[in-house]
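Take a look at this one chain, the form predicted on its own, written out in structure tokens.
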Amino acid sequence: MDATAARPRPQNQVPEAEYRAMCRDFTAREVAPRWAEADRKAEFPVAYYHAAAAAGLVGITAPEDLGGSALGATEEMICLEETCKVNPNLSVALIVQNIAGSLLHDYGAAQHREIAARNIAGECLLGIAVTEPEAGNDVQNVRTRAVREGDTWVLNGSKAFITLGGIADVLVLLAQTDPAQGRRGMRFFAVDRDSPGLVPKKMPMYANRPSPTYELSLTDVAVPESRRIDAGFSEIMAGFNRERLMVCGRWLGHMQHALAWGVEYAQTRHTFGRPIGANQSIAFQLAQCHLDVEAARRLSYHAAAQWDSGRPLREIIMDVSTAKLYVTQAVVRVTQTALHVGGGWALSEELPAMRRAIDSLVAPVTVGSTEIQLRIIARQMGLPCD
């Protein structure tokens, strides 16, 4: 994708409070009494999937011909915002079903088109198969090989903290098919997840358990050409920039429940004779927090809206990554004030403190970590900065 084009923008439009509002019931109704018993066990409830494509909220961007909402970044950012106040982790599927999807129905042939209408259906879920062990973060050192022998790639090598990589109905999965072409020889394959050669292992994670986190090792796996997509690194790279708004609505979310929770226990939790919100120690805190959350909301609501405004990438780049890099750090802040708000008691699994506490570690690391949108931003700012 050339960073200097313009993209396509936004084709609908629907009424923030309506959007909003139906994003709330649905949270109330499909995520609150799901995802307690899914962290528990460190399983991912299909049914969710099936009741987010019911609802309309697995393909937002996607075309309408494919079954999908052709909305924009910011009501992906509104969704996420909306279902993460109860739970950050079930919505984790959504983000990967967008993001996975995208690619099959913006540079794929009718083959994955139909899989991305499928998906946006309910009827095929997604995963995302980028991230290696020894890679990480550095997306152009991939080493996933696919050798063309005649009308089919043999896959081999292996993915590392692949949500969902287990019970995916289809993995978007990026492999070299070229090592002498750098990054530009990669190049994504729709792959079924029952492939044989395809092996995934659960990790066991501390955070992001209700959508389980696997290891994938790949052997002599058998994809035909026509499962080829045509999209490589350049077009992962747009997709993590469109992915980190999205984690800015997941944490925005998560850090509002986490501020509400902390206001609420300061008001009714009492010692020495009065509420400990009475303290300025702890009340000064909370309205910190505060100030995260505003300033979060302004940052992620604006970058989406310079998404949906369709300019290149190359000039909205500065927001999104200062959006990401304030909203994923934020959130720490947030909850660890929530955590030492609760005190002794936001160590039992009977509150919530320390459950979101834990969740929101992983999110300064995930999609670009602060170093890199740090360097994002400098080298924007004209610093020379490698």
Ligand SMILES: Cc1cc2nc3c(=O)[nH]c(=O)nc-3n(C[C@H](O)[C@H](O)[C@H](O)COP(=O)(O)OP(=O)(O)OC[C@H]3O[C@@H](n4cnc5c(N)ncnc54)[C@H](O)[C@@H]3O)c2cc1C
Contents of the next structure:
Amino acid sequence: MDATAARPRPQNQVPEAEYRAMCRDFTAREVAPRWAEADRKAEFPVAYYHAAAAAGLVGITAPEDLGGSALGATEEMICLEETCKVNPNLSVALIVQNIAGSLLHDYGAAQHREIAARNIAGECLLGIAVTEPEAGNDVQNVRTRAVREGDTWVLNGSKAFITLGGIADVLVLLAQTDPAQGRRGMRFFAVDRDSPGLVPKKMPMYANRPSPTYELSLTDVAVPESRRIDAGFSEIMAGFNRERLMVCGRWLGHMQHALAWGVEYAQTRHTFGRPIGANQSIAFQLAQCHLDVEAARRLSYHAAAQWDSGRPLREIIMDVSTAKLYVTQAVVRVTQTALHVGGGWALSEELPAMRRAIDSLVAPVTVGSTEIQLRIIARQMGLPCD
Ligand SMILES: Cc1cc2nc3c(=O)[nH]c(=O)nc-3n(C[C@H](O)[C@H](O)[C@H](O)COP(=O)(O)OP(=O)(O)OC[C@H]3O[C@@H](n4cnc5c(N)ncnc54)[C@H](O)[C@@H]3O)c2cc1C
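Alternative state: the form predicted in complex with this ligand, after the form predicted on its own:
Full complex below, order starting with the chain above.
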């Protein structure tokens, strides 16, 4: 992946209002009725993925010959913003499909593109397996080893925090193929989840409960050479930039829901004979959240437009990291404010404030943490930051 090269621009575009309305309609039909039970059981409803695929929301940016919509990062952001206004967690599955699917269709051969096509059609749920117990932000420390034996690669190692890792049909998994080459000696493999030697274990988590995360242990997992994808460290780094845009959409929707809840609560909850929102101390906190939402919206859609412009990654990375940094800090502020405004009742499982506040804690730590975004921005500013 050459960060200085121009990137392809989206082939198609749809009017924003039309696309937003379609996503809203999908969300009301498919997210709203499903997520509470999925959250309670900490289980992903696979029917949600099927419904998203049927609505054209899997493979939004994928080529049309694979069944994709060939739209841009902007439409992807709209989709995630709208779905996450109702619930942030089921839509995580869409982010995973888009990132894993892109590796398959952007860099893969015919057999990988065929998996991507089945994914877009709703026939093959994907997972993306990069993180390891000792390799979180430090992706170059990935230690899962792939050793070639004839036409087969034998994989040994472990992965952590893999969303849908125990239920995805195929895992797009990063491994070391040539440790002497460091980060250049890594490749992705499309690994069938039911491969002998691949054992998933659900991780008990406070956050993202309806899209559970798994540890994966790999012991002598045999993967044919035909399942090796010609993409590795630098391709996933580029992919993380697009994923940062998607999570901006996710958290933008998330914070709007939290703020709307907080405002309604402040209007309807009375103390000392008047609504709590009549107190400036409460009203101003919510007004401050409005600023966070509006700033987050502008930074996010500006960054998505830069992505869709086709300009080289190097020229737009500042916009992407600035949006990711701001939105993921803002969502924590907004959800904490809603929690505070809600008083003791906000801690009830019957109300959404606590769930939103807990889930928002995922934002600053994944897809390149706050510190990683600050480092990227500092370097872009010309600072000699290590
Ligand atoms: C809910 C959830 C779902 C996930 N889903 C997936 C998935 O589907 N697939 C996948 O591959 N991964 C997934 N992840 C992993 C996620 O991307 C990692 O958690 C993330 O990369 C952080 O890794 P870590 O927890 O090991 O933190 P670490 O990298 O250990 O970082 C810990 C702390 O140290 C800081 N830090 C680290 N390095 C530096 C540095 N150089 N300078 C300053 N500070 C630093 C970080 O900012 C952070 O605050 C998921 C994680 C979560 C929580």
